[in-house]
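In the block that follows, a single chain appears as C-alpha coordinates, in the form predicted on its own.
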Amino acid sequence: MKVKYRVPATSANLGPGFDSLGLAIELFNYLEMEEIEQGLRITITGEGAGELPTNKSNLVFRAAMAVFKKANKYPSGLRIIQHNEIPLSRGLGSSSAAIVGGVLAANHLIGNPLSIVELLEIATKLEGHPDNVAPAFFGGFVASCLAENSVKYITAHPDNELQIVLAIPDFQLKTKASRSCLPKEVPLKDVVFNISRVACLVGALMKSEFHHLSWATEDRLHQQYRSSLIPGLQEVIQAAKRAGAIASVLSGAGPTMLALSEKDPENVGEAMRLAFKRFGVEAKIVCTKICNNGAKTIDSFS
(Lines of atoms letter the chains of each structure in order from A and count residues from 1; the text may use other names and numbers.)
(Lines give C-alpha, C1' and ligand atoms only; values in the text may rest on other atoms or scores of the structure.)
Protein backbone atom coordinates (compact mmCIF):
# COMPACT_ATOMS: atom_id res chain seq x y z
CA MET A 1 0.00 0.00 0.00
CA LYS A 2 1.15 3.54 -0.79
CA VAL A 3 -0.17 6.85 0.61
CA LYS A 4 0.60 10.46 -0.31
CA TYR A 5 0.01 13.61 1.73
CA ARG A 6 0.32 17.36 1.29
CA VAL A 7 0.98 19.36 4.46
CA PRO A 8 0.90 23.17 4.71
CA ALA A 9 3.43 25.52 6.21
CA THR A 10 2.31 27.30 9.36
CA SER A 11 3.01 30.58 11.09
CA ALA A 12 2.77 30.66 14.88
CA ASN A 13 2.32 33.48 17.40
CA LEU A 14 0.87 36.00 14.87
CA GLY A 15 2.21 38.80 17.01
CA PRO A 16 0.79 38.58 20.54
CA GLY A 17 -0.33 34.92 20.52
CA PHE A 18 2.93 33.47 21.83
CA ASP A 19 2.88 29.64 21.70
CA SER A 20 -0.91 29.63 21.33
CA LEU A 21 -2.01 30.91 17.90
CA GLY A 22 -1.21 29.54 14.46
CA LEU A 23 -2.19 29.97 10.83
CA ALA A 24 -1.86 27.49 7.94
CA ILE A 25 -0.30 28.89 4.76
CA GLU A 26 -0.47 27.82 1.11
CA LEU A 27 3.14 26.62 0.95
CA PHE A 28 3.52 22.84 1.13
CA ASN A 29 5.62 19.80 1.87
CA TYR A 30 4.74 16.55 0.09
CA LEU A 31 5.15 13.06 1.50
CA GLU A 32 4.81 9.55 0.12
CA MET A 33 4.94 6.51 2.39
CA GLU A 34 4.84 2.87 1.31
CA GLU A 35 5.24 -0.48 3.03
CA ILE A 36 8.08 -2.54 1.54
CA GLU A 37 9.39 -6.03 2.30
CA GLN A 38 12.13 -4.90 4.64
CA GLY A 39 14.40 -2.05 5.68
CA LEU A 40 14.08 1.72 5.52
CA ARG A 41 14.54 3.82 2.38
CA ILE A 42 14.21 7.60 2.56
CA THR A 43 14.54 10.03 -0.34
CA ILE A 44 14.41 13.81 0.11
CA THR A 45 14.17 16.47 -2.60
CA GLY A 46 13.69 20.22 -2.41
CA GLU A 47 14.33 22.07 0.82
CA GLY A 48 16.66 20.12 3.10
CA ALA A 49 17.92 17.71 0.44
CA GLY A 50 21.42 16.67 1.44
CA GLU A 51 20.90 18.23 4.87
CA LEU A 52 18.06 16.29 6.49
CA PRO A 53 18.84 12.74 7.68
CA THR A 54 17.76 9.73 5.64
CA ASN A 55 18.15 7.22 8.46
CA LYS A 56 16.11 6.41 11.58
CA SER A 57 16.71 9.89 12.99
CA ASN A 58 14.58 11.35 10.17
CA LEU A 59 11.67 13.27 11.72
CA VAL A 60 9.01 11.82 9.40
CA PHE A 61 10.19 8.31 10.28
CA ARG A 62 10.24 9.09 14.02
CA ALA A 63 6.68 10.43 13.79
CA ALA A 64 5.56 7.34 11.90
CA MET A 65 7.16 5.05 14.47
CA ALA A 66 5.30 6.83 17.27
CA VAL A 67 2.03 5.97 15.52
CA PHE A 68 3.04 2.35 14.88
CA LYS A 69 3.99 1.98 18.55
CA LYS A 70 0.73 3.51 19.78
CA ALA A 71 -1.34 1.27 17.49
CA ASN A 72 0.94 -1.75 18.01
CA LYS A 73 1.03 -2.29 14.25
CA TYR A 74 4.30 -2.29 12.34
CA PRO A 75 4.97 -2.51 8.59
CA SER A 76 7.59 -5.02 7.44
CA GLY A 77 9.63 -2.19 5.94
CA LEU A 78 9.14 1.41 4.94
CA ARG A 79 9.87 3.66 1.98
CA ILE A 80 9.50 7.41 2.48
CA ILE A 81 9.75 10.08 -0.21
CA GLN A 82 9.76 13.73 0.88
CA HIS A 83 9.54 16.71 -1.44
CA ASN A 84 9.85 19.85 0.68
CA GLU A 85 8.91 23.38 -0.33
CA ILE A 86 8.87 24.79 3.23
CA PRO A 87 12.27 26.32 4.07
CA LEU A 88 14.04 24.88 7.12
CA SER A 89 14.48 26.87 10.35
CA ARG A 90 12.74 29.96 9.00
CA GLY A 91 9.70 30.12 11.32
CA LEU A 92 7.33 28.43 8.87
CA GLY A 93 6.68 25.14 10.63
CA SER A 94 8.94 22.83 8.62
CA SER A 95 9.36 20.41 11.54
CA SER A 96 5.62 20.44 12.26
CA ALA A 97 4.88 19.66 8.62
CA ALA A 98 7.24 16.67 8.78
CA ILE A 99 5.64 15.41 12.00
CA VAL A 100 2.04 15.89 10.85
CA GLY A 101 2.76 14.27 7.50
CA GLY A 102 4.50 11.38 9.23
CA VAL A 103 1.71 10.61 11.70
CA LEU A 104 -1.09 10.95 9.14
CA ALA A 105 0.63 8.82 6.51
CA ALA A 106 1.62 6.15 9.02
CA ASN A 107 -1.90 5.95 10.43
CA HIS A 108 -3.36 5.72 6.91
CA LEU A 109 -0.86 3.02 5.98
CA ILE A 110 -2.02 0.74 8.81
CA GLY A 111 -5.76 1.30 8.33
CA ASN A 112 -6.41 4.46 10.39
CA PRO A 113 -6.69 2.86 13.84
CA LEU A 114 -5.97 6.14 15.68
CA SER A 115 -8.30 9.14 15.90
CA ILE A 116 -7.30 12.63 14.80
CA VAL A 117 -7.17 13.65 18.48
CA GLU A 118 -4.70 10.84 19.22
CA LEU A 119 -2.59 11.85 16.23
CA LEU A 120 -2.64 15.50 17.32
CA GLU A 121 -1.42 14.53 20.78
CA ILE A 122 1.38 12.38 19.35
CA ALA A 123 2.43 15.26 17.08
CA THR A 124 2.28 17.77 19.93
CA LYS A 125 4.45 15.57 22.13
CA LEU A 126 7.05 15.32 19.37
CA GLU A 127 6.96 19.05 18.59
CA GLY A 128 6.66 20.27 22.18
CA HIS A 129 3.59 22.49 21.73
CA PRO A 130 0.54 22.55 19.44
CA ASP A 131 0.70 26.06 17.91
CA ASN A 132 2.20 24.82 14.62
CA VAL A 133 0.99 21.22 14.44
CA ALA A 134 -2.68 22.09 15.04
CA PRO A 135 -3.06 24.40 11.99
CA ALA A 136 -1.04 21.92 9.91
CA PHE A 137 -3.70 19.30 10.74
CA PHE A 138 -6.83 21.43 10.47
CA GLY A 139 -5.93 24.37 8.24
CA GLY A 140 -7.04 27.96 8.71
CA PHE A 141 -6.56 29.71 12.04
CA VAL A 142 -6.20 27.70 15.25
CA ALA A 143 -5.98 28.75 18.90
CA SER A 144 -4.60 25.91 21.00
CA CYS A 145 -3.19 25.03 24.40
CA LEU A 146 -2.23 22.12 26.60
CA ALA A 147 -4.72 21.46 29.40
CA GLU A 148 -5.40 18.43 31.57
CA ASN A 149 -2.69 16.48 29.72
CA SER A 150 -4.45 16.92 26.39
CA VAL A 151 -4.53 19.39 23.51
CA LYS A 152 -7.43 21.82 23.45
CA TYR A 153 -8.06 23.77 20.26
CA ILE A 154 -10.52 26.04 18.49
CA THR A 155 -10.47 26.43 14.71
CA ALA A 156 -11.69 29.06 12.28
CA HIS A 157 -11.39 29.47 8.54
CA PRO A 158 -11.00 33.16 7.69
CA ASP A 159 -11.85 34.53 4.28
CA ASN A 160 -8.80 33.51 2.25
CA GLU A 161 -8.97 36.62 0.11
CA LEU A 162 -6.59 37.99 2.74
CA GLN A 163 -3.14 37.96 1.15
CA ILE A 164 -0.10 36.65 2.99
CA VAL A 165 3.31 38.05 2.11
CA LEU A 166 6.39 36.21 3.37
CA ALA A 167 9.84 37.80 3.45
CA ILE A 168 12.14 34.81 3.98
CA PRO A 169 15.73 35.81 4.88
CA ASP A 170 18.68 33.87 3.50
CA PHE A 171 19.76 32.63 6.93
CA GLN A 172 18.39 30.02 9.30
CA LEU A 173 17.41 30.63 12.92
CA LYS A 174 16.93 27.64 15.16
CA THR A 175 13.95 27.86 17.52
CA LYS A 176 16.19 27.05 20.50
CA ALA A 177 18.43 30.02 19.72
CA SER A 178 15.45 32.30 19.19
CA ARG A 179 13.96 31.28 22.53
CA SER A 180 17.25 31.77 24.36
CA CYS A 181 17.04 35.55 23.96
CA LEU A 182 13.64 35.80 25.68
CA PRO A 183 13.53 37.04 29.29
CA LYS A 184 12.41 34.73 32.08
CA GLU A 185 10.14 37.45 33.47
CA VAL A 186 8.23 40.31 31.81
CA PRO A 187 6.36 43.30 33.27
CA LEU A 188 2.72 42.74 34.17
CA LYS A 189 1.68 45.66 31.95
CA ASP A 190 3.21 43.85 28.94
CA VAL A 191 1.31 40.66 29.79
CA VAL A 192 -1.96 42.61 30.00
CA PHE A 193 -1.11 44.36 26.71
CA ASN A 194 -0.70 40.99 24.97
CA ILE A 195 -3.76 39.36 26.53
CA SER A 196 -5.97 42.20 25.30
CA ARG A 197 -4.48 42.00 21.79
CA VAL A 198 -4.85 38.22 21.64
CA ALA A 199 -8.53 38.44 22.57
CA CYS A 200 -9.17 40.94 19.79
CA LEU A 201 -6.97 39.11 17.28
CA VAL A 202 -8.90 35.88 17.77
CA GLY A 203 -12.19 37.71 17.31
CA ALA A 204 -10.98 39.51 14.20
CA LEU A 205 -9.81 36.30 12.49
CA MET A 206 -12.86 34.29 13.57
CA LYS A 207 -15.16 36.93 12.02
CA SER A 208 -12.85 37.87 9.09
CA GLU A 209 -12.90 41.49 10.29
CA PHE A 210 -9.39 42.17 9.09
CA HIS A 211 -9.33 45.94 9.66
CA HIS A 212 -8.71 45.20 13.36
CA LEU A 213 -5.44 43.41 12.63
CA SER A 214 -3.33 46.56 12.48
CA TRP A 215 -3.43 46.94 16.26
CA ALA A 216 -4.57 43.44 17.31
CA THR A 217 -1.24 41.95 16.13
CA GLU A 218 0.88 44.22 18.36
CA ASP A 219 3.20 42.37 20.73
CA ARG A 220 5.40 43.06 23.75
CA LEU A 221 6.40 39.54 24.79
CA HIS A 222 8.81 38.25 22.15
CA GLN A 223 9.34 40.28 18.97
CA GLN A 224 11.29 43.12 20.56
CA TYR A 225 13.68 40.64 22.19
CA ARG A 226 14.17 38.58 19.04
CA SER A 227 15.09 41.68 17.03
CA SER A 228 18.66 41.24 18.30
CA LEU A 229 18.88 38.06 16.18
CA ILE A 230 16.99 39.40 13.14
CA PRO A 231 18.50 42.57 11.68
CA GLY A 232 15.82 45.02 10.59
CA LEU A 233 12.86 43.26 12.23
CA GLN A 234 11.03 46.40 13.35
CA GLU A 235 11.94 48.26 10.18
CA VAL A 236 10.50 45.48 8.00
CA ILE A 237 7.24 45.63 9.97
CA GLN A 238 6.97 49.37 9.43
CA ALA A 239 7.94 49.14 5.75
CA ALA A 240 5.20 46.56 5.12
CA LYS A 241 2.60 48.81 6.75
CA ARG A 242 3.71 51.87 4.80
CA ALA A 243 3.35 49.84 1.59
CA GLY A 244 -0.27 49.01 2.41
CA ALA A 245 -0.18 45.92 4.63
CA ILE A 246 -2.82 45.73 7.35
CA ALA A 247 -0.33 44.10 9.71
CA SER A 248 3.14 42.58 9.81
CA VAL A 249 4.62 40.17 12.35
CA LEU A 250 7.50 37.83 12.95
CA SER A 251 6.54 34.35 11.73
CA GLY A 252 7.00 31.87 14.55
CA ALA A 253 10.50 32.10 15.99
CA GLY A 254 11.71 33.77 12.78
CA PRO A 255 13.56 34.93 10.88
CA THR A 256 10.72 35.07 8.28
CA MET A 257 8.51 38.13 8.46
CA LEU A 258 4.83 37.80 7.55
CA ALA A 259 2.55 40.57 6.34
CA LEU A 260 -1.23 40.49 5.91
CA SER A 261 -2.67 42.58 3.10
CA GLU A 262 -5.93 42.99 1.21
CA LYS A 263 -4.28 44.55 -1.85
CA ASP A 264 -0.96 45.00 -3.67
CA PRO A 265 0.92 42.09 -2.06
CA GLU A 266 3.79 42.47 -4.54
CA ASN A 267 4.36 46.08 -3.44
CA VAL A 268 4.29 45.01 0.19
CA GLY A 269 6.80 42.25 -0.51
CA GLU A 270 9.17 44.58 -2.35
CA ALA A 271 9.05 47.05 0.54
CA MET A 272 9.90 44.24 2.98
CA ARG A 273 12.73 43.00 0.78
CA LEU A 274 14.27 46.46 0.51
CA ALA A 275 13.96 47.03 4.25
CA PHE A 276 15.84 43.80 4.94
CA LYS A 277 18.44 44.72 2.31
CA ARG A 278 19.22 47.97 4.12
CA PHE A 279 20.40 45.77 6.99
CA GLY A 280 22.51 43.54 4.76
CA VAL A 281 19.94 40.72 4.62
CA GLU A 282 18.80 39.18 1.33
CA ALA A 283 15.23 37.91 1.47
CA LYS A 284 13.02 35.87 -0.84
CA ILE A 285 9.45 37.14 -1.21
CA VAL A 286 6.53 34.69 -1.44
CA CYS A 287 2.98 35.97 -1.97
CA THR A 288 0.37 33.41 -0.96
CA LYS A 289 -2.86 32.91 1.02
CA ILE A 290 -4.31 31.19 4.06
CA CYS A 291 -4.63 27.43 3.59
CA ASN A 292 -8.04 26.51 4.95
CA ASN A 293 -7.78 22.79 4.10
CA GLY A 294 -4.92 21.59 6.30
CA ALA A 295 -3.08 18.35 5.58
CA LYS A 296 -4.78 16.08 3.07
CA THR A 297 -4.26 13.02 0.91
CA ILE A 298 -3.27 13.61 -2.71
CA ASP A 299 -2.80 11.55 -5.87
CA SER A 300 0.53 13.01 -6.97
CA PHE A 301 3.12 15.64 -6.09
CA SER A 302 2.26 17.79 -9.12
Given for the second form:
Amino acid sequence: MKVKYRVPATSANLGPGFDSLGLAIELFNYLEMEEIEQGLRITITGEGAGELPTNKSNLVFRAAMAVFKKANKYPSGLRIIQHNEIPLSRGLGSSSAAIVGGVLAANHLIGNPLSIVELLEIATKLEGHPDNVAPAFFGGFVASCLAENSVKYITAHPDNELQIVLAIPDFQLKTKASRSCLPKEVPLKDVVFNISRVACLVGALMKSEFHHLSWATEDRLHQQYRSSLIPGLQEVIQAAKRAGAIASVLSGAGPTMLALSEKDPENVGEAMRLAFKRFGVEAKIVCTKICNNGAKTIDSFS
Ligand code: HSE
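Got the form predicted on its own; could you also share the form predicted together with L-homoserine (HSE)?
Every chain and every other molecule in the complex is listed next, the one we just looked at coming first.
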Protein backbone atom coordinates (compact mmCIF):
# COMPACT_ATOMS: atom_id res chain seq x y z
CA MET A 1 0.00 0.00 0.00
CA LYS A 2 1.26 3.46 -0.94
CA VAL A 3 -0.42 6.85 -0.42
CA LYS A 4 0.45 10.31 -1.68
CA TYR A 5 -0.65 13.59 -0.10
CA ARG A 6 -0.40 17.27 -0.95
CA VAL A 7 -0.37 19.66 2.03
CA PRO A 8 -0.63 23.47 1.81
CA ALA A 9 1.58 26.09 3.42
CA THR A 10 -0.13 28.18 6.08
CA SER A 11 0.18 31.65 7.50
CA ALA A 12 -0.70 31.99 11.18
CA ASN A 13 -1.84 35.01 13.21
CA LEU A 14 -2.90 37.31 10.29
CA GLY A 15 -1.82 40.21 12.48
CA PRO A 16 -3.87 40.32 15.68
CA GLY A 17 -4.97 36.64 15.84
CA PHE A 18 -1.87 35.42 17.66
CA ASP A 19 -1.91 31.61 18.05
CA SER A 20 -5.54 31.46 16.91
CA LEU A 21 -6.08 32.47 13.24
CA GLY A 22 -4.57 30.93 10.12
CA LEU A 23 -4.91 30.80 6.37
CA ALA A 24 -3.96 28.04 3.91
CA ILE A 25 -1.86 29.18 0.97
CA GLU A 26 -1.35 27.74 -2.52
CA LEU A 27 2.20 26.54 -1.98
CA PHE A 28 2.60 22.84 -1.28
CA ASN A 29 4.62 19.98 0.18
CA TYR A 30 4.15 16.52 -1.34
CA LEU A 31 4.45 13.35 0.70
CA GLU A 32 4.46 9.71 -0.31
CA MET A 33 4.26 6.97 2.31
CA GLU A 34 4.53 3.25 1.65
CA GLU A 35 4.59 0.14 3.76
CA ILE A 36 7.73 -1.89 3.06
CA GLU A 37 8.96 -5.21 4.43
CA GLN A 38 11.18 -3.72 7.10
CA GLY A 39 13.19 -0.69 8.22
CA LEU A 40 12.83 3.02 7.55
CA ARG A 41 13.83 4.77 4.32
CA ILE A 42 13.35 8.51 3.98
CA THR A 43 14.13 10.59 0.89
CA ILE A 44 13.76 14.38 0.80
CA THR A 45 13.93 16.64 -2.25
CA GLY A 46 13.31 20.38 -2.58
CA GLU A 47 13.31 22.62 0.48
CA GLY A 48 15.16 21.08 3.41
CA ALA A 49 16.97 18.41 1.36
CA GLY A 50 20.30 17.72 3.09
CA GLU A 51 19.12 19.70 6.11
CA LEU A 52 16.11 17.79 7.46
CA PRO A 53 16.84 14.47 9.20
CA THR A 54 16.21 11.21 7.35
CA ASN A 55 16.25 9.05 10.48
CA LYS A 56 13.75 8.45 13.29
CA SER A 57 13.86 12.12 14.31
CA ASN A 58 12.24 13.12 10.98
CA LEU A 59 9.02 15.02 11.76
CA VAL A 60 6.86 13.18 9.20
CA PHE A 61 8.00 9.89 10.72
CA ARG A 62 7.37 11.10 14.28
CA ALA A 63 3.86 12.24 13.32
CA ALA A 64 3.20 8.88 11.62
CA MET A 65 4.43 6.99 14.71
CA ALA A 66 2.04 8.97 16.93
CA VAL A 67 -0.83 7.71 14.75
CA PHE A 68 0.38 4.09 14.70
CA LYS A 69 0.75 4.20 18.49
CA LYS A 70 -2.73 5.64 19.10
CA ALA A 71 -4.29 3.09 16.70
CA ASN A 72 -1.98 0.33 17.99
CA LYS A 73 -1.37 -0.76 14.43
CA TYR A 74 2.13 -0.69 12.95
CA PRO A 75 3.38 -1.27 9.40
CA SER A 76 6.24 -3.78 9.02
CA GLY A 77 8.50 -1.04 7.61
CA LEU A 78 8.10 2.41 6.09
CA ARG A 79 9.29 4.36 3.07
CA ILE A 80 8.71 8.13 3.14
CA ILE A 81 9.36 10.37 0.15
CA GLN A 82 9.05 14.12 0.77
CA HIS A 83 9.12 16.76 -1.93
CA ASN A 84 8.97 20.15 -0.21
CA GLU A 85 8.13 23.49 -1.79
CA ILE A 86 7.48 25.25 1.54
CA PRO A 87 10.69 26.91 2.75
CA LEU A 88 11.81 25.98 6.27
CA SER A 89 11.63 28.26 9.32
CA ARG A 90 10.16 31.19 7.38
CA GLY A 91 6.73 31.43 9.07
CA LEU A 92 4.93 29.43 6.37
CA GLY A 93 3.98 26.34 8.36
CA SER A 94 6.60 23.91 7.05
CA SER A 95 6.57 21.88 10.26
CA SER A 96 2.77 21.81 10.37
CA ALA A 97 2.72 20.60 6.77
CA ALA A 98 5.12 17.78 7.70
CA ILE A 99 3.02 16.83 10.73
CA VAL A 100 -0.36 17.04 8.97
CA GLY A 101 0.95 15.08 5.97
CA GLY A 102 2.48 12.52 8.33
CA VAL A 103 -0.67 11.88 10.38
CA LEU A 104 -2.98 11.75 7.35
CA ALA A 105 -0.76 9.45 5.30
CA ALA A 106 -0.09 7.15 8.27
CA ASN A 107 -3.78 6.88 9.10
CA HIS A 108 -4.61 6.15 5.46
CA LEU A 109 -1.91 3.48 5.28
CA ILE A 110 -3.44 1.51 8.17
CA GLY A 111 -7.06 1.78 6.96
CA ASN A 112 -8.16 5.15 8.47
CA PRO A 113 -8.90 3.98 12.04
CA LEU A 114 -8.65 7.52 13.50
CA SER A 115 -11.08 10.38 12.87
CA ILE A 116 -10.00 13.79 11.53
CA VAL A 117 -10.61 15.27 14.98
CA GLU A 118 -8.28 12.70 16.56
CA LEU A 119 -5.66 13.43 13.89
CA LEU A 120 -6.03 17.19 14.46
CA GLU A 121 -5.45 16.66 18.17
CA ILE A 122 -2.35 14.54 17.62
CA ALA A 123 -1.00 17.12 15.17
CA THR A 124 -1.73 20.04 17.50
CA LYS A 125 0.02 18.29 20.38
CA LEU A 126 3.12 17.79 18.23
CA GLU A 127 3.09 21.39 16.94
CA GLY A 128 2.11 23.06 20.24
CA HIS A 129 -0.69 25.29 18.90
CA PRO A 130 -3.41 24.78 16.28
CA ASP A 131 -3.15 27.97 14.19
CA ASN A 132 -1.01 26.45 11.39
CA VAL A 133 -2.14 22.85 11.77
CA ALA A 134 -5.90 23.52 11.42
CA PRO A 135 -5.75 25.39 8.06
CA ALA A 136 -3.32 22.77 6.73
CA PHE A 137 -6.07 20.17 7.42
CA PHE A 138 -9.12 22.14 6.30
CA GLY A 139 -7.93 24.83 3.86
CA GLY A 140 -9.21 28.41 3.70
CA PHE A 141 -9.36 30.53 6.80
CA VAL A 142 -9.55 28.84 10.20
CA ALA A 143 -10.06 30.22 13.70
CA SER A 144 -9.05 27.70 16.35
CA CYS A 145 -8.36 27.35 20.03
CA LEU A 146 -7.16 24.84 22.58
CA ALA A 147 -9.81 23.82 25.10
CA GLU A 148 -8.84 21.36 27.84
CA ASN A 149 -7.73 18.36 25.80
CA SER A 150 -9.54 19.19 22.60
CA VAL A 151 -9.10 21.58 19.69
CA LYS A 152 -12.05 23.77 18.70
CA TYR A 153 -12.13 25.26 15.22
CA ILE A 154 -14.32 27.18 12.78
CA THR A 155 -13.52 27.24 9.08
CA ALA A 156 -14.48 29.70 6.35
CA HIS A 157 -13.66 29.84 2.71
CA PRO A 158 -13.61 33.53 1.74
CA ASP A 159 -14.36 34.57 -1.85
CA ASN A 160 -11.12 33.99 -3.59
CA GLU A 161 -10.53 37.42 -5.13
CA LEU A 162 -7.68 38.11 -2.77
CA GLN A 163 -4.13 37.77 -3.99
CA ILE A 164 -1.48 36.78 -1.48
CA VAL A 165 1.98 38.24 -1.84
CA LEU A 166 4.79 36.67 0.17
CA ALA A 167 8.15 38.35 0.73
CA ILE A 168 10.33 35.48 1.96
CA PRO A 169 13.68 36.63 3.42
CA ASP A 170 16.79 34.60 2.72
CA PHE A 171 17.33 33.85 6.42
CA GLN A 172 15.61 31.38 8.72
CA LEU A 173 14.01 32.27 12.03
CA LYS A 174 13.14 29.46 14.41
CA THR A 175 9.73 29.79 16.04
CA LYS A 176 11.30 29.25 19.46
CA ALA A 177 13.62 32.24 18.99
CA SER A 178 10.80 34.36 17.62
CA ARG A 179 8.62 33.53 20.64
CA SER A 180 11.40 34.12 23.14
CA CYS A 181 11.38 37.87 22.46
CA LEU A 182 7.69 38.21 23.39
CA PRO A 183 6.83 39.65 26.80
CA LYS A 184 5.21 37.38 29.40
CA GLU A 185 2.63 40.05 30.22
CA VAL A 186 1.09 42.79 28.10
CA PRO A 187 -0.98 45.87 28.98
CA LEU A 188 -4.75 45.40 29.06
CA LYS A 189 -5.20 48.18 26.49
CA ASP A 190 -3.09 46.19 23.99
CA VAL A 191 -5.17 43.08 24.63
CA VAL A 192 -8.35 45.09 23.99
CA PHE A 193 -6.75 46.57 20.86
CA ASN A 194 -6.16 43.04 19.51
CA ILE A 195 -9.47 41.51 20.60
CA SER A 196 -11.44 44.25 18.86
CA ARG A 197 -9.44 43.85 15.66
CA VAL A 198 -9.66 40.04 15.67
CA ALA A 199 -13.44 40.27 15.99
CA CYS A 200 -13.64 42.63 13.01
CA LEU A 201 -11.07 40.65 11.02
CA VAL A 202 -13.11 37.45 11.34
CA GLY A 203 -16.28 39.34 10.35
CA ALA A 204 -14.57 40.93 7.35
CA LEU A 205 -13.30 37.57 6.08
CA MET A 206 -16.62 35.78 6.69
CA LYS A 207 -18.50 38.47 4.76
CA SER A 208 -15.73 38.96 2.17
CA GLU A 209 -15.65 42.68 3.07
CA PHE A 210 -11.95 42.91 2.43
CA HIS A 211 -11.60 46.72 2.65
CA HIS A 212 -11.84 46.39 6.47
CA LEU A 213 -8.64 44.35 6.53
CA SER A 214 -6.42 47.43 6.36
CA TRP A 215 -7.12 48.28 10.00
CA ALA A 216 -8.51 44.92 11.21
CA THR A 217 -5.08 43.30 10.73
CA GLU A 218 -3.32 45.71 13.10
CA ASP A 219 -1.60 44.06 16.04
CA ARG A 220 0.01 45.02 19.32
CA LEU A 221 0.74 41.60 20.81
CA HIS A 222 3.68 40.26 18.81
CA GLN A 223 4.79 42.11 15.67
CA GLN A 224 6.38 45.11 17.40
CA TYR A 225 8.46 42.80 19.64
CA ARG A 226 9.51 40.60 16.74
CA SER A 227 10.67 43.54 14.65
CA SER A 228 13.99 43.38 16.54
CA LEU A 229 14.59 40.03 14.76
CA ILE A 230 13.19 41.06 11.37
CA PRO A 231 14.86 44.21 10.01
CA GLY A 232 12.40 46.36 8.08
CA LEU A 233 9.22 44.64 9.34
CA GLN A 234 7.20 47.85 9.81
CA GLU A 235 8.61 49.43 6.65
CA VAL A 236 7.66 46.39 4.52
CA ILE A 237 4.08 46.67 5.83
CA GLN A 238 3.94 50.37 4.90
CA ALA A 239 5.57 49.76 1.48
CA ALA A 240 3.05 47.01 0.64
CA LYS A 241 0.13 49.27 1.55
CA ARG A 242 1.53 52.24 -0.42
CA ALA A 243 1.83 49.92 -3.46
CA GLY A 244 -1.88 49.05 -3.22
CA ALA A 245 -2.11 46.11 -0.79
CA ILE A 246 -5.16 46.14 1.48
CA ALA A 247 -3.17 44.74 4.38
CA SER A 248 0.23 43.39 5.26
CA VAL A 249 1.32 41.34 8.28
CA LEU A 250 4.10 39.16 9.60
CA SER A 251 3.42 35.57 8.50
CA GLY A 252 3.34 33.36 11.60
CA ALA A 253 6.51 33.76 13.64
CA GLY A 254 8.27 35.25 10.58
CA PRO A 255 10.45 36.25 8.94
CA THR A 256 8.16 36.13 5.85
CA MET A 257 5.89 39.13 5.35
CA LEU A 258 2.47 38.56 3.78
CA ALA A 259 0.34 41.09 1.93
CA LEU A 260 -3.28 40.77 0.81
CA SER A 261 -4.19 42.61 -2.35
CA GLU A 262 -7.07 42.73 -4.82
CA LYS A 263 -4.85 44.12 -7.60
CA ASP A 264 -1.27 44.48 -8.86
CA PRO A 265 0.35 41.73 -6.77
CA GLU A 266 3.64 42.08 -8.71
CA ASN A 267 3.89 45.80 -7.81
CA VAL A 268 3.14 45.04 -4.18
CA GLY A 269 5.80 42.31 -4.18
CA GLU A 270 8.41 44.58 -5.74
CA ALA A 271 7.69 47.30 -3.17
CA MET A 272 8.10 44.74 -0.36
CA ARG A 273 11.32 43.41 -1.86
CA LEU A 274 12.81 46.91 -2.13
CA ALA A 275 11.75 47.81 1.40
CA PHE A 276 13.48 44.71 2.77
CA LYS A 277 16.55 45.46 0.63
CA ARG A 278 16.89 48.90 2.25
CA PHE A 279 17.45 46.99 5.50
CA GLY A 280 19.98 44.63 3.95
CA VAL A 281 17.54 41.72 3.60
CA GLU A 282 17.26 39.84 0.30
CA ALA A 283 13.73 38.50 -0.14
CA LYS A 284 12.12 36.22 -2.69
CA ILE A 285 8.65 37.29 -3.82
CA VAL A 286 5.90 34.70 -4.37
CA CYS A 287 2.48 35.79 -5.66
CA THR A 288 -0.17 33.21 -4.85
CA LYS A 289 -3.72 32.77 -3.48
CA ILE A 290 -5.67 31.41 -0.54
CA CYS A 291 -5.87 27.62 -0.82
CA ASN A 292 -9.45 26.61 -0.20
CA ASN A 293 -8.56 22.91 -0.07
CA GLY A 294 -6.79 21.45 2.91
CA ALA A 295 -4.38 18.52 2.74
CA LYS A 296 -5.63 15.95 0.27
CA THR A 297 -4.77 12.59 -1.22
CA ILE A 298 -3.47 12.84 -4.70
CA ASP A 299 -2.94 9.11 -5.19
CA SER A 300 -3.23 5.79 -3.44
CA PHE A 301 -2.14 2.39 -4.67
CA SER A 302 -2.83 -0.99 -3.08
N1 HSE B 1 1.31 31.57 16.30
C2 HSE B 1 2.67 31.12 16.21
C3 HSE B 1 3.61 32.27 16.55
C4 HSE B 1 2.92 30.66 14.81
O5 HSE B 1 3.33 33.38 16.13
O6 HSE B 1 4.60 32.04 17.25
C7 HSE B 1 4.22 29.98 14.64
O8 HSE B 1 4.14 28.64 14.98
